[in-house]
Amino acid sequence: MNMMETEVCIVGAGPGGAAAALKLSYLGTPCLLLDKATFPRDKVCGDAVSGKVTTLLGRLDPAMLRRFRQQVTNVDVWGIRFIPSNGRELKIPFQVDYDPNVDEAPGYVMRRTDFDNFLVEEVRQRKNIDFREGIEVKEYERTDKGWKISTASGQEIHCRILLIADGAYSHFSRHIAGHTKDNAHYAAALRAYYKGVTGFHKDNFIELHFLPELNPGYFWIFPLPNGGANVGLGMRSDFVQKRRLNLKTVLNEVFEKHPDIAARFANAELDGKIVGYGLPLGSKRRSLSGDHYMLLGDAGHLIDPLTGEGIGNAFYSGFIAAEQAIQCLQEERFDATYLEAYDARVDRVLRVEMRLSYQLQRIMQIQWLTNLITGFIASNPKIIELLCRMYTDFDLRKQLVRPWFWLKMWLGRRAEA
């Protein structure tokens, strides 16, 4: 059997373990990044990419934000379109008085296989990270020193720190870190591509579209290149299992029930197949650290439990864990009370983000509060602008959930008429 050491071992080269070991190598701490899969390679997905990844994107190296930029492949993204029950769109910028022919785009939207293969080929040009695709890991083993790490092709790997970024699916997470599927805080999604797909924003804004059939859930339809669409659906998996639904037909039923989305894709043809997914989702709390690891990204179920994101959180946890790591490695500490640091961090930056959406969440399944909210926000510029400016104030996005909030915006808005 084929043996080797390392300090840090990251299992899972999406965005969570890529965005870590490009931190890691910019920090100048070398390490091993291993996938199962060889890249390019598709990931189910909604393929949104916010404005996290190219905040952070730019903090390592303004050369590779510029590089992702410039790739043809992505669309830029600068708003989104929420459309409630009754129909009534409500358009929300990224940015207050943007002009896409000045500004950097805000967010954007990128097929997983071409935004994944962007960060591997970043990787695959830091000499002091050693990515090895194709190597599935069959075992993992704790050791007086931290972990081994057994392959399907013989190899034993053994490290001292292990971040494990392998997606919702981790068998790490769930049968070591003990992380069970709970299904009130997972969501159960189908996502297909489709050609020739009509009616977008001008500005290419992302459309969450909240259909009583879907509730508490949406259906999203998000501009590709050369008019492509990432077009899916997802609802909480314990509404699902309640009223025993079949995703896929009820996929075709919204294309039957609603003429106006049904009229958008009357000419357009389906690129592939619909393929099914799951999201473990970050409305429960739960441990993303032991002894000698941290669980990054899906692995550590920090999606978006309203939005669905999962691109950005995880992209950011990996920053945390890499920093996280190399305090370790200096301190020569790794047992689970140091590492609670890392778990700490990420509460902070992404947890508290990630309550909220839960709570819009459950404020959102009450329809006719949702469509009163968004007709009112929908004529009036001002609310409007306050939301936009919310997109990055996070303390400012956190009166959306305070009922006086409401009151003073309704109050103003009487007192102007």
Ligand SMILES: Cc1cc2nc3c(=O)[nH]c(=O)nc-3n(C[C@H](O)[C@H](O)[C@H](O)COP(=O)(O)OP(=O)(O)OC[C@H]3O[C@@H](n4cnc5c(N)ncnc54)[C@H](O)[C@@H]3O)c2cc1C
Second form
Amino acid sequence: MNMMETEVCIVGAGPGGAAAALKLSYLGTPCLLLDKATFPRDKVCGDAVSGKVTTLLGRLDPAMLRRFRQQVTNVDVWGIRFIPSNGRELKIPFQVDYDPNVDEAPGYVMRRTDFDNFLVEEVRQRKNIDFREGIEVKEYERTDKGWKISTASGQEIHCRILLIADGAYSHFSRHIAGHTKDNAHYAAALRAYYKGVTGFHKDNFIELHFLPELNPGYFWIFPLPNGGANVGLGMRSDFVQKRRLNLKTVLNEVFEKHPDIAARFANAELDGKIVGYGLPLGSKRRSLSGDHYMLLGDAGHLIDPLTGEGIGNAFYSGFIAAEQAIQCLQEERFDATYLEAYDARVDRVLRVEMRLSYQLQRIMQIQWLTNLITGFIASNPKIIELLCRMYTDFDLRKQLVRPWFWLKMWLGRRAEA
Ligand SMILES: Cc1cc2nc3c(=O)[nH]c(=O)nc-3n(C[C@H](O)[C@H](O)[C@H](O)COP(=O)(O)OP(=O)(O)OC[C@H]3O[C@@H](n4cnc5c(N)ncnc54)[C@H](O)[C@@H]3O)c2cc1C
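For comparison with the form predicted alone, please write out the form predicted in complex with the named molecule.
Okay, now the whole complex, with that chain kicking things off.
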């Protein structure tokens, strides 16, 4: 049997694992990074890359951020279109008074095949990352010094600290950390690529359509280069189960019968297959660490429960896990109590936002209220500007769930009238 030893081993080279490996590398700590896939490879996703990712890439290496922005495979995104069930659209730019010819885009859409491959190409440039693709981890076993990892190809790897970033169907998360699937905190989703969809915003606003049959959840259309689009829908799994929904049937009905959407897809062509995947949502707090290990990204159930955004959160958890791993090595402490510091930092950075998103997810289940609020916002440019500022100002965003905020806005509007 082929045997090797390493201090830090990362399983999964998606955004969570790649971010952790890059952060470790830039901080001068070598690691072993394993993935069962060979890159480039697809990952079922909406492909929307938020400002969280660009912020972190820029903090790690401004040159890397420049390389990312220069990729021809991404589309610059300047805002979002919310279409509630009554169809009264709300357009919110991500930046006040933006100029696409001068400013850097606040968000992007990029096929995951390309985005993950961009990260892997960055990984390949780093001499202190031992990246091995096409290596599937099969088993984990606790040892005196850490973990023993057995791979499908018969390798045995011993490490002191294990970073688990193997995604939504993580074996370790489910069977070793004990995080069973909870349908009230999980979503099912479908994704399809299309060509020839019409009716996009001129500045590539991404679109979320809140259809009554998909509540709580939404149908999305995200623009891609050369007239392409990432299209899909997602819904909380407990509702899918309760209503015995077949999401593929729902998707086809949207294409055929929805008055506005059907017209936009009249001449569109499916590019590839319609594929499904799960989203472990962060609305239920889970433990993210234990003796000699940390869970990152989807393996730690860190997807935003309202928007379904998980790439940025996987990135954040990867960066935090890398710093924590270095501390563990310096202090020679790998026990569960010491590693609680990782959970605490992830909580500080991401948990408040996820709690807020969960509150909004529940509020938005009340369709008449969502219709009322979006209608009120759509007719009020000052509130649109405030919402626009919320994209980058998290403290401001917290106002969204406070009834007092809406009352003040409403009273202000009446006073102006
Ligand atoms: C339909 C859908 C739409 C979404 N839309 C968006 C969106 O628009 N924007 C957004 O930010 N997020 C979106 N998400 C969430 C996002 O896709 C995830 O949160 C993100 O991919 C998490 O990254 P990760 O690194 O944790 O896991 P992953 O990206 O899943 O990477 C895990 C890696 O682990 C590897 N792996 C798995 N098992 C093993 C093993 N046994 N051995 C070795 N390697 C293994 C896999 O090959 C893979 O490369 C969406 C999710 C879905 C399902």
